[in-house]
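Let's start with one chain on its own, the form predicted on its own, as structure tokens.
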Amino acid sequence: MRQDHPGHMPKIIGHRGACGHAPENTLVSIAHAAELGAQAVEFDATITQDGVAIVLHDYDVDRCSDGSGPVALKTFDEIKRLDAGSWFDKRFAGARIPTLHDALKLVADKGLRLNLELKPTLGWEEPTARIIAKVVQDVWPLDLPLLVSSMSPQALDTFHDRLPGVALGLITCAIPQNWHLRMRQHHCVALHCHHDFVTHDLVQEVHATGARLHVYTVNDDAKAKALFAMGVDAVFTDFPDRLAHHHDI
């Protein structure tokens, strides 16, 4: 497996940090993934009402904090007061929704590879990608590889316009019939899909285009083994320690 491929990731990618062990998309989750031996992590970025890039998966704060309501209607001052740990376990009380700036710094300090997912609130694709691109440009070390992915073609296009040197990945669930056209249209070098839709033929077809195939979310070792046997390049997992023996560099 070529490690100089722009979309290369280690075989095991900690999903939202190590979100099976710690509250997702928090600094403690990212740090725990590194402690478990993960060589790569994935997390999600979006923006607040006042244009601060933060690490959050959902369009609202209800599921992963003690707050409620859409993130696009909250200022960063409101966001930073929320407890983003207690919902997972009281041991994590006081964990915060991090800024993208702080999360990028932590990943870089740990020497991890990163898949950064753009998660715009529907309708805010352009400002979300533009603001995230600015933070990446300001914070992420030029010598560290980065893969930016999204389900939103508009967000990918906006990001590419600002940072054309960064590798991009297209996220789907089921594989669209015109996936190759979509990837070429949006400058993507990796395809990310749900594990249910992976076949040996798909892997061969993706590799024939020179792209990588990354699969989510795989927490079962037997499933991971079967996917790697089909030639899948990497899997996202909530428990990077469970799949540790699949690690490569």
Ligand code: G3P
Second form
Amino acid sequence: MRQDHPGHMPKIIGHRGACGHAPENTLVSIAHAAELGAQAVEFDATITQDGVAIVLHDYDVDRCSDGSGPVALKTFDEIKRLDAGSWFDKRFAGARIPTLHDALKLVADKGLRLNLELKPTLGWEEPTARIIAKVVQDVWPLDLPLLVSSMSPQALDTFHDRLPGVALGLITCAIPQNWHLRMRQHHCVALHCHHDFVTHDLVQEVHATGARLHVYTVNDDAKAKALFAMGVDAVFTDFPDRLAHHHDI
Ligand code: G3P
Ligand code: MG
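Based on the form predicted on its own presented above, generate the structure block for the form predicted in complex with the named molecule.
Once more the chain from above appears, this time first in line as the rest of the complex follows.
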């Protein structure tokens, strides 16, 4: 597998850090993925009401903190007070929702590859991607590889306008019939989809276009083995330790 492909990722990508072991999308989750031997992580980024880029999957803070309400209605000052660890396990009490700035620094310090997912609140695609691109430009060493992905074409386009040199991935669940056209339209070099929709033919077709196929979320070793046998390039997993041995296969 060519490692100089712009969308290249190691075969095992820690999902939201190592979210099977630690509260998702926190610094401790990212650090834990590295400790478990992950060579790459994925996390999700969005913005607060006052335009601070933070690492969070949902449009609200209810599931992953002791707060409630939409992130787009909270200032960063409110966000930084929330406990983002206790919901997962009392051992993680006091973990915070990180800024994108701090998460990027940690990933670079740990020497991990990164897939950064743009996760805008619906309606805030443009400011979310614009602000995230600014933080990436300020913090990420742009000579290091980076794959930015999103389900939102508008977020991808805005990011591409700001940082055209960064590789992009289009996230889908089922595979749209016009996936290749959509990837071309939005400058994507990787397709990310749910494992239920992967077929041998799809892998061949994606590779024939020169793109990579990355598949979420795979926590079962037999499933990972079957996907790699079909030629899938990388899988996202909540438990990077379970699948780490596939790096060597
Ligand atoms: O990009 C892979 C995966 O992270 C997409 O789904 O919902 O976990 O962000 P989600
Ligand atoms: Mg994600």
